[in-house]
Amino acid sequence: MSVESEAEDRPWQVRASVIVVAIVVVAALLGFVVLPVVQGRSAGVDAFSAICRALGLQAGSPAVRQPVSATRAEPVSLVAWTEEVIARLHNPNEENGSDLAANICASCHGADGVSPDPAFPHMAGQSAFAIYKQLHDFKNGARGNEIMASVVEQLDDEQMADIAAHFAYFTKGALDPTTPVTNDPAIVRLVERGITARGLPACASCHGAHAGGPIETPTLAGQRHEYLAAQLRAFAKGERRNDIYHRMRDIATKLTDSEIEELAAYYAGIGLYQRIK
Amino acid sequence: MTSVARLTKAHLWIAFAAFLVACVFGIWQMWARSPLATPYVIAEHYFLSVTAHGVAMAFVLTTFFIMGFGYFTAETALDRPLPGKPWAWAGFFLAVAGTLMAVAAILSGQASVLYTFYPPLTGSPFFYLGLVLVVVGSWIWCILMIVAMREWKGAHPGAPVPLAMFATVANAIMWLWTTVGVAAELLFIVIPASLGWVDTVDVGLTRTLFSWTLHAIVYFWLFPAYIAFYTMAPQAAGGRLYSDMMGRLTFVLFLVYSLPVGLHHLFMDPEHSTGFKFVQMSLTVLVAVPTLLTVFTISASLEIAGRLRGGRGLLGWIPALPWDRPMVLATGLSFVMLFFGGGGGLVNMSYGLNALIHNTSWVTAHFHLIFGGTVVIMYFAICYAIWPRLTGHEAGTQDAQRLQLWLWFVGMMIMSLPWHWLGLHGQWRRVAQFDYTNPIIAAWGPWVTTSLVGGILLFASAVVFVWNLAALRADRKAPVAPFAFATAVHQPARVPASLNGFGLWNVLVLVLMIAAYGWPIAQFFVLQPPHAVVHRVDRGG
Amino acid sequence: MAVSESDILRSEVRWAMIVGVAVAVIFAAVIYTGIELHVNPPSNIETIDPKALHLSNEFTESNLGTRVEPEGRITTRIVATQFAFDPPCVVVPANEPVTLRLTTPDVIHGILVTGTNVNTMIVPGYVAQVHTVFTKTGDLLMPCHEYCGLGHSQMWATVRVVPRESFRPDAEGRVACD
């Protein structure tokens, strides 16, 4: 570029960036200062903490004093899915797993996770998450069941994990159900589709193999159907409330008996391979 | 025939197969939403289409559409051959590469996300590595643009580039800058995520990122309009570009304003701060300038045409316009739809009314309005004009594209402004049914349905458009004369340094970039906010 | 075409400035609002772990749905899961200053309130709130609003919004729908 052309150049590169920058200057003194000022004069918040909010470096609105909570907690389950809990379950220790899985659980659940007892859930391809909140959760008196509190008293978070990801990755696909499934048009809308006039979302939406609903949701294809319907039935009644923020209370309250009773023959009849397929 | 016309046909022919796939997804959303009866809605399906319709529509039919126009600029409005061609043939297996990972993700239900992902929802990585390859491929359009423009003011020192190349640079540099924050969002968190190396996600951080693109995206997407604007529809109107200037300083305004303002769509969100709210409000208004000063320039350009084809008085030049050349009845029908469209922004924007509309059909509306009707029916009318340089063909009546412009126009009108109404009401977004017993739900239904028969129109008119150029090879041999841009009315024999390239916006969007999202990203490395848990969509839960 | 290069920029100053005054009026319509009637976008930079929020003390189970709290103000938490909100059904005094507190432990939510310019993000790792008068009283939609997940069609809530004097908080404070 010549020299005469970059003269005559300069102004519009000084007014451009004149402008451009004097805009920014201005609204930045609207925006952090005269606005959350002014507002904040009104509500009782001090300048300080109103151009602090302004910034993001306080929380709040600088037109609101901020509220206060005084609750003690009342857990309805003690697990939390910390990074270091995942990455345990993603990392068993799998000599560990087995040895505990076939000296506590094979005698009901049977060896390879196939429970023997109509009573008692299958284990076999069950997602780690599922079993180890269960796990925990009977451990901590959050989801009270007698047996299941005796056997898990002795075992430590470590322990719970190996076994969960034993059964979840040791035998997946191991289940292989005979029962018939649900061919009822209303049932399989209520999984597929869910009803929206009664806020009932799908099952799939969560129990589906595409939904990414929360980490701890169970797999129930090939379950037990006793187990599922006794499980859907204590949640409506609130005698199992370890389902935090009554994401499947809510659910079973809304269902009549004998949706609870189709439901389970649903999910009982399912193959596994279905939902991993 | 242009020596880019293989190129520039391959990626309009990708782009307009996704774009009528595209509809057909729409087009049966809108029907699962309405109160017909609706047997094959179940949520899977339902929000796999949204996310096939959403990266079909505005990745795929736009990325392909802009690349394949802009190599057609490169050539024709420098008047020398595209530099690098076999880059451009690379970048665009590239993106057809990705496209198809991405389709295949998708299709199987693996990555039933939405185009804007929302993590810490995580579909397949297929579906993420796929929109980077189709991003990768588009950067070598920009570099390409870049370097044919340079090489062109190498040859001809002083020289104002022509206007279309120097608006198709603007895009193609905004474009580098806008892709940086979901290229950041995807590479550092979301793909990792996808993976299976990391387990948590900050959704704050990704959220922001994206609001980085998902603004300056939509001006990426609107550039091939307004260049046909400034320089096409003067010419095909017989008249002249009004200002050759103010058309320079309407594209370094978008290339400026639109970057540092992607916080308003996060207005509704709690990890901003309402200063730095207010700083991106301030600038979004200024998005409005650029507009205002377009639909100026093009009037008065039309009002020369208008007036030397005899139109008297006031408003007699508007009657007296070609309203029957393509190009003209479509940035007629264009510009009032970016009236309603542009309207309905500057509520968007509003740092107060935005409350009342968030995520309601109302922005639904808004974007189907300014990009479905403003940008996409210029693409068909830009498609119209240089098809038959392409072919070589052109077409025997131009009923059939007149027919498919004004079904486009009504079916918009149709469909969107009864979105609008239940926006207002509050009809919420992204949902598969509404339950139409609910009394203040039911009131809805008319007004769904009459949608929908807009979006059957809006259906119709995307198979006549692509009938339309299928159809033109049997049609007669087109004329040799070679494809010219309008020119000003006082064609600037020179320009100042600043309107003729990109250094000084370059700093300028660096600091505004700074200032308005600096600390607002800032903030995620100093909080250290708690991450959320991934959920994946593409395993069993 | 017999028009000067001088007449022309002329023409661009003129309507440049119109564009400077309708611009300027947006602006300041926006000031207005934020002055006088203290109106500011849902922002509120309050952290709190999503993986964790079922254990925290405000977020506990038993404190959710509308509180009156000791100090006077009336506060109502609502948690956004996957697939619904607990309490799925909230009071409100109508014309009574309140308070909306709402989190997720999962992914993103939103919610709008028909009838009323109630909305808000709700992003996994904060607490949005919004600070509001409800002057209508009646059953009020409460959607998710934004994309969570396939159950996110089935996802709203009720707000139900009372006369002051129907609105009668239990000794602790609480009052519940039913």
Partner chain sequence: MAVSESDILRSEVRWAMIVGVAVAVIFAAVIYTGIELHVNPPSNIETIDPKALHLSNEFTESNLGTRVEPEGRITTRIVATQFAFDPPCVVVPANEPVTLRLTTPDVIHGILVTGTNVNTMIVPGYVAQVHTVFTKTGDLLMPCHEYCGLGHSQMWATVRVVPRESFRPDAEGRVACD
Given for the second form:
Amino acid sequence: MSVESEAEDRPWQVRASVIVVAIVVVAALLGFVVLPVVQGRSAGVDAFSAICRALGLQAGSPAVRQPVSATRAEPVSLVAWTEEVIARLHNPNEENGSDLAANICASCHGADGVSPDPAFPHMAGQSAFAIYKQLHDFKNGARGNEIMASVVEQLDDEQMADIAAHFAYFTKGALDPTTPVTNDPAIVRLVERGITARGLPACASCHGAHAGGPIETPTLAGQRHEYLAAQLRAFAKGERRNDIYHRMRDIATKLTDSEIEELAAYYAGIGLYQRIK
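Mind pulling up the form predicted alone next to the form predicted together with the partner chain we just looked at?
Chain alone follows, minus partners and molecules.
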């Protein structure tokens, strides 16, 4: 290419470069200044914050106010199944557990784990893991109850494990298959198979014997009707929140009042408790 041709093309190259730069600048102004400011104004966001959000320097969108929550953070559960905890539950100080249970727990939950008062749950039939988790949750505030919080306040992890292991020595008696628990096939279906269309898993998938669910899953069979119904309602209302991964809250919110009552009656009518220690 001749020198004359290069000289003739240079002005066009300059003009093209200027046009490209101008387009980029205009686009940047529109995308990072004008539009964010306009959107922010309609959302009540000041111009500086809107521009910073558009540039990614602040969290949030220029078109929407940043959500503010005054909700206090609360633990779901702080239980950790360490080797030490599991070993203590399998090899407790039996004398210590017996003494603590007699002096602290028996007045409400019964000497053999069978509660004399409908307001308090049976401890008999529960695994040491289930009892330990609930005691631990009461202590750290994951589960709220003024009475239980004051009871466990002075207990350490080993003492709670000893109490849990003590009551785990009491178990359900043989079930009586000839005793009708419910005549409602819908409740039996909910317990045994669940209702997929409503997102309800089978109760027995976690709470059934040898179901293979989480080790802290409580036993429902033979539990107090009043207690079971009260806990399902507490989960449904979000008043009880120590269910890991929101499991029980998700399930309970989908149950009707009638289903809660019938499920409580179903499980309360299964089996009796006897001491096997």
